[in-house]
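Listed next as structure tokens is one chain, alone, in the form predicted on its own.
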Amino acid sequence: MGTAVEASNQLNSFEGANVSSVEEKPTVVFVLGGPGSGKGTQCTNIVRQFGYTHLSVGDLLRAEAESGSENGTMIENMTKEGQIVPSEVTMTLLQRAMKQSGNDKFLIDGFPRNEENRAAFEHGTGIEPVFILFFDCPEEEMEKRLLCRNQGRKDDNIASIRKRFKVFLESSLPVLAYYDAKGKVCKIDAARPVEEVFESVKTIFEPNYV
């Protein structure tokens, strides 16, 4: 995978291509990283500075799980086991949120979780992400962060955390490899302090910001 600077250079050359299709469809950036890698914090910073709408797939799924719907019960049970929710369910929630946002620039956080998700999104929407922002963080650091935070999440216990790590490694790495082959992965060292991480993030977004 390329460095942030390399990825930024690749994106500069990519930006000039297919301008009409980019204008016709929403701009999408997939945001990936293990649980506790700091994706959510950095997405908040990107929204504030660059005007994107942040759609956290985890938040959408948790909200649906708490709604009491039939899908919600299924989502809650699968989340407890660290399993990936079926693509059609996730896609429905995502597309609804995109339509309701009123924006045309999206950070889709925690998605695609696997190759099935990726194919379902691209085929279902006709949209390819402009790039993938990958927050790379050692498992030990992510575990420490998750255990220290106080958000009251049911899945922030050691057993669930380790299941989530395992699922991320097994399912998301092939997605990253797929997009890396297309020169679309921007890899960020996420083990550093928040401010330092965002400085690296800005070097990716600013040259390509519209």
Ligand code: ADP
Contents of the next structure:
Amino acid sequence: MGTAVEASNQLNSFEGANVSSVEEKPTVVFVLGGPGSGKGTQCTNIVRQFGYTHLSVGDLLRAEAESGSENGTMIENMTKEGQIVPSEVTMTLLQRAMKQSGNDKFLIDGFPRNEENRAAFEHGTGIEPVFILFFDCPEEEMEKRLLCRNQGRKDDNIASIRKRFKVFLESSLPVLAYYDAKGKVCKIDAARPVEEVFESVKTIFEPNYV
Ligand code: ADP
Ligand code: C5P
Ligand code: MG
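Got the form predicted on its own; any chance of the form predicted in complex with the ligand too?
What follows is the entire complex, opening with the chain shown before.
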């Protein structure tokens, strides 16, 4: 796993690079962690302080399902079971949201969730993430948080939560291992109070932190 300093250096050298081939590509940070690890909470903080656009793929899928689109029922059924929606659907939503934002700095939250997601993003955009922010949290803490989340989500019940944990271990951890082998994972202990977690997050995004 990379350290905060290494991740910060990666981010800063990317932003400061004066090479045309990288200038055209947006800055992308993937935000991963189990369900309830605090990805959305911390992304809100990062946006407030560092001017990124936060795209939660789970939120994009829920909005698409609620819009009554032709994929709506499929998305609802799959998310209730904690299954990963085909990348074709996800990528369409993600690329549309990136374009509409008008920004060139993105926190892509809850993605890539499996190898298929990862390959689809890489081939579809040609963008290499600057690094992966990984919120590491024990299942029992995540379970407690999800059962208290109270946002009316159909998948925040104990049966769905258990399925989501299993999918995270089986499908998402291999993606983390892939990026870890490239030295791109910055792991944060997420089992602490929100403000303490954000203190660690800040050290990565603050430009002058060395
Ligand atoms: P994720 O996006 O990873 O599923 P959320 O950010 O939605 O997680 O957080 C899940 C729940 O846990 C929310 O109710 C949130 O307020 C709460 N929460 C987030 N971070 C923490 C934390 N560090 N300590 C305690 N509760 C937290
Ligand atoms: O990230 P979040 O917990 O909001 O995701 C909710 C659900 O959305 C996931 O359990 C999964 O069913 C679906 N999802 C997906 N592909 C992604 C992200 C989320 O299918 N890349
Ligand atoms: Mg979330």
